[in-house]
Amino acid sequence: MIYLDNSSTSHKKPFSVIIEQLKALTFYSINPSRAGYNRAIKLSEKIFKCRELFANYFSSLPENIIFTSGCTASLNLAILGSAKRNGHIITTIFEHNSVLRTLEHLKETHNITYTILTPNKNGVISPNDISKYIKQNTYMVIINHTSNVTGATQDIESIGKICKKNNLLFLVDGAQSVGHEKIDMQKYNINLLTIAGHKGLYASQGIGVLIINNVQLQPIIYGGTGTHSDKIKQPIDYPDGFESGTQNIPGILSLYEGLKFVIKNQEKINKKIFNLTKYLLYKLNRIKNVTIFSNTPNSGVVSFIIKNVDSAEVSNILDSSYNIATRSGLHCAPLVHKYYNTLKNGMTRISINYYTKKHHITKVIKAIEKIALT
């Protein structure tokens, strides 16, 4: 199978992760921070490296690394951990369900109102657009810094210095940039980001990050955190008292090597991404019947509908008649669809990672000229 579908998952891991994982399913099959014994003590000295590893690569404090089951859990956690009724919220038509169906709910339960700001012809959001929205009673900007539709990318340096001068809480969706691009929350005044360990970090699925800076959240999930365990209250103390229940000790430890094999390779993997995504979009923008919603290479996303063709029937040819994985449909975010005037048949979506060959594009580049042609 070729696989082209890496914006939804990594479908290859590397060695050391894959490693990593096997050690923590038989060596490191115990809970750390509940017991005093020696291998227990080792497990929470890993997990503790990982949270350093985190704090300084994404510049923070590793006090501040949550970890949660995955980014739509910690979106879910800085939203409804952040909420303040009768507030108001700016974010964009890119945004994910997990953060639409979230403000869907704060409508409901806190009265809080949020205003969608839509791109230019090149698919960004400007940053001034976002001073044009803030209200008296706006706190919080929610941006998806790269698109899992179109691969659009936002200036989230520019857009944070618009926060911190306002005040405003800045939350960064970073699902599909984590891993491509590097992201100083310092720098970018960034108080909440939000990170999928199984897409860019190439870890296991199941495991997801909030970083958080400068804000105090309020626990979602209640329970048993290894610490304060004389209190019935539930403790808000970063890590421990967002990190209710037993921790997934094999998706952390690959998280761990998947961040450090990043680190690594950083500069080979953006380079192959950008020089593939650049390959594809040249070869698919000269084929007839096809149009393209994507225009930057960086960020391996490449989004299209072929004429007269459902954007399933063409993922469902690629897969029966070629063996190749893509994505179809409306990827979980209907905004940018409407905006597109995709969103009755969606789009076929290409998503390319280190593990990509230039063959793989080659191939995938033939059968949508035949399919479009057809």
Contents of the next structure:
There are 2 protein chains.
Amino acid sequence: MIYLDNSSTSHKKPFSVIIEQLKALTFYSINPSRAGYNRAIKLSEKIFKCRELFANYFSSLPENIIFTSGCTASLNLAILGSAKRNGHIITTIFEHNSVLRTLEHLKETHNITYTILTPNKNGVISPNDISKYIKQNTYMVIINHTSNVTGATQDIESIGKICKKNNLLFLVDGAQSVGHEKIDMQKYNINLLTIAGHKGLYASQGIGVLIINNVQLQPIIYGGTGTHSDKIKQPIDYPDGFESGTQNIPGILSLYEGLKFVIKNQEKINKKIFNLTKYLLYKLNRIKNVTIFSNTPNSGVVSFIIKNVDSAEVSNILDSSYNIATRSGLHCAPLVHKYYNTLKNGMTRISINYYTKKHHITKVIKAIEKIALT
Amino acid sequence: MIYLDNSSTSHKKPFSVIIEQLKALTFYSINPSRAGYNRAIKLSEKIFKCRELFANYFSSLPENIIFTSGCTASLNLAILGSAKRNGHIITTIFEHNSVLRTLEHLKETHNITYTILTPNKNGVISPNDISKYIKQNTYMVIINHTSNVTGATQDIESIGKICKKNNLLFLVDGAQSVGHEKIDMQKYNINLLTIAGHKGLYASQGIGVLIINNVQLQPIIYGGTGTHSDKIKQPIDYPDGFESGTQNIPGILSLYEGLKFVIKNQEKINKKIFNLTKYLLYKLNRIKNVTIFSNTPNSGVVSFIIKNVDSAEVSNILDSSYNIATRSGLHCAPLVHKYYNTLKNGMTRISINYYTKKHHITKVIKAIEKIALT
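Having seen the form predicted on its own, can you show the form predicted together with a further copy of the same chain?
Zooming out: every chain and molecule, the one shown earlier first.
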């Protein structure tokens, strides 16, 4: 199988990630923060070190690193946990359903309204547009850093400045960008950063992170925290009050190794993805009947359509005739497709990561050429 | 390390569970329901088979098996997702903070009230008490099947009959009982059963299940479902509408193997736990200065206190002097301790599973004897 669906889940994992996951299921299969025996304490220390690494890499504090079950859970906690009744939010067409459907829910329960910004022809949201749409009751800006559909990457530094100036919470959905681009939460004035473990950080599925800077959230899940156990009201301390229940230890340990891997190889990873994506874009652009919606080689995401062929059909042929795994359809981000007029047939997405080989790209190009020209 | 903290997390995992988790991180590290390529379809089929196995074992339907990040997430979804404004709930002192703190939250948001039942001297909640406390606005009964503190196991069959007769939702917290006792949701009239993967099912941490029979919940987490992706309102179909985001595939596959292991070895597991627990209870009962709060050998849970020694201190000595891992404190269930008057010093808990050896029990008995008599 030639795997080109890395934006969904990075398929191949670093050896260290696999080994650590295995260790979590054997040596460290215990409940760290709830017990006091030697191995539990060792595991607690390891998890704290993981929080420290995240805090250093993203400019935050160890206690502000909240482990979740994935980026969807992180986004829900960030959005629901900061909800302001009758408030207004500014966001974009690039948001995933994990943002849009959460906002739609808040419309009903908190009478929240939201404005959806559209990009320029390069897929970029103008920071000025944000200033333009700020209302008296606006309290948050939610930006999909890198689109999982087109790979378009937003200028979060400029947007962060506007948020700071206007005293708005700034939530960045880093599902697709983390691991590809270093994000400095302090520098960019980000209050809430959501992270998927299993994509750009090469960790296991089932683990995500929410990093919180300078904002007190309300919990959305209630349960045992191993702290204040005599109190029947959910604590709101970071991180315990927001990590109720037994944690996904295999996930956390794999994530720790994943981030170490990315930090160690950042330059190589970026170079590899940039070069392969650039080559793919260059070649696809020259195939008749192919329309591309991506133009940023950094993200490793290339979405396209072939004239008169349904996107799902393209993926089906790539799979059945060429053993190439891609993904088609709406990619859980309907407004991007509404904007690009691809709501009916979707787009086919190729997504590249560090383990993608040049010959994978050559093969997919040849296959697409064949589909497009016959 | 002699590990006697299995009610927290079963430490040793069956070989098949470890292998499958490893396979999930290598061969099956993909996103099943969102893609159409061959391996994704194979994985989807495997996950469906897992749902089928759960449905058969617990008397439900495959589509009613909701995978969650753990029992806490399952309980939150069950309780928050079925909340009725101004309603009344009947529950017990045995509930975990994942029930109590969720109810406490609903008090504020949904004006919910709840009645907490106390047990008889054997730790058993009288089903008649439930009938006695039903009010006009009572809509649900929440029962901790087996207490994580004392091991007391409730008569869910009788309670289920009362719920059915009075048209009440019946939620059973199976965190500690699943894997030890077969639960037939149809026979017992259970509407909502919550399951932890990493305890009696010997699976990985980070995976749980909620099984739903004959009730429509509202989602509490919003996001991509891989279905109705063009709709900005969260779907409420089972299971997709309640499993937003990339799932914990390693967790699910390990859970599948875990349940297979339990089904295959049920009799052996029960016999082992029963005999070791009975022996432990018999011996501990004869040690001066030791008070035991458990009397059910089926559960594998034995909690006790030693006169004039803080429970945490007992665990500390067992760890540092004997390399025995136990757990002390409140075990995230404060009302049990309020009832037994152990809120200040907690209890020390020994919890046994299939992999516990006779000599582990002999050693812990000797150690406790030494602590209690010096």
